[in-house]
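Have a look below at one chain only, the form predicted alone, in structure tokens format.
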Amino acid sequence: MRSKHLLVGNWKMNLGPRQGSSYARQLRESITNLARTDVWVAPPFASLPIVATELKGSLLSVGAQNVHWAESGAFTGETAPSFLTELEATFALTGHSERRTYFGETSDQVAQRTAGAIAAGLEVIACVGETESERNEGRMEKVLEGQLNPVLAKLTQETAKSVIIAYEPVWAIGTGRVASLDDIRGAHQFIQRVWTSFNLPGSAVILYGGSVNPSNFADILALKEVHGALVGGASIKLEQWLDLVKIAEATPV
């Protein structure tokens, strides 16, 4: 279990090198004191080197939005884990619903990416989440279990410490719709049960993601099952992002 909230900004395909550098500089200058929160950002890969340089020595950590499992090879368009560590990235996302939906990534591939990143010394935020039709059909738990099992099966007692789970219901990502508190609580409790079924140490660290913004974050973070948030749109809007940081700092861990 983490001793602080975790707030992660996924910039998606926004803020190229020039904009990303400027924004990172604003973040570094604005976030100078953190007591209850770890703040991480995941810029697009083209911006990662300059953002990492801008944030070096700051309170923020930098990571990637995706990572391959191999260290080299004929994998056009992919990024090796060692490339990320060379840039001083500390984490990577795997299995984001946009990767699954638009690029056909399977849960087995997500598990491979996760294992490869951990082997290179990165922490991993492995994303899971059901579509609206899957929830309406009562298949939420089956879908989450199918996404979680390949990832958790590759973990050991030691490597499990490097994995964070992000629950992001697909129907809430970028839509302005937020899962109800009961929906979030139920999904996070189920994820914990799956984690426990693999005899992994402690409890899973689980973030919520899906249209998180300053108007709903306090209620979400107050749930004992929620350990932080993976944020998309609000993470690239300085005022909203700083408001989220303030909320996390004001919320007991």
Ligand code: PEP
Given for the second form:
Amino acid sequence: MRSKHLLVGNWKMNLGPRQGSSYARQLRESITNLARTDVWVAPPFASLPIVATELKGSLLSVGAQNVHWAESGAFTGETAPSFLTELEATFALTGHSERRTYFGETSDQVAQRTAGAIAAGLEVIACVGETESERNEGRMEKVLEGQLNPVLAKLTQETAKSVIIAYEPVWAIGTGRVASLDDIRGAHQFIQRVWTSFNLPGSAVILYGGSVNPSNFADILALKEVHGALVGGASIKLEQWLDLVKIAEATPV
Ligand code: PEP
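Next block, the form predicted in complex with the ligand, ref. the form predicted alone:
Below is the whole assembly, all chains and molecules, this chain first.
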């Protein structure tokens, strides 16, 4: 368990270096006091160095939207974990549904990426989630298990504390269709059971992701099964992002 809520902004392929640095400056100047919330942002790779520089010494942490498992080699287009730590990034996402859907990333690769990043000292937010048809066909649990098992199988008692799971139903990402509180509770409870079945220490830290915005976040974060949120669209709109931070700060941990 974390002692604070965790709010993570996934900027996706938005905010290149120029816009990203000016947005980061606004975040640094606006977020000057956090008691109950850790605020992390994941800019696109090209913006990461300048955003990391801009946020150095601020209350925010910076990470990447993906990471390779190897330290170097013939992997065109990929980024080694140590390149990220060199930039003072502290975390990386793995297995985002857009990586799985558009770039064919498999759960075994997600597990490799996760293990490699942890070995380099990063925290990892491993994303899982079912599509709408998988849910309608009653296969949600099977799908989540299939995505989680390879990741959890590579963890040790020691490395497990560096992993955070993000439950992101694919049909709720970027669609404006947020999952119901019952759906979220049910999925998070299931993920927790899978975590326990691996005899890992403590309990899983689980974020919800999928069309989180200031009008639905308070109810979602009030669920005891939810430890924070992974946010796309609303994370790159300053007013909405600051509202989400305010909501997290007002919610007891
Ligand atoms: C995401 O990119 O992980 C995400 C949840 O996006 P959105 O908040 O836009 O649905």
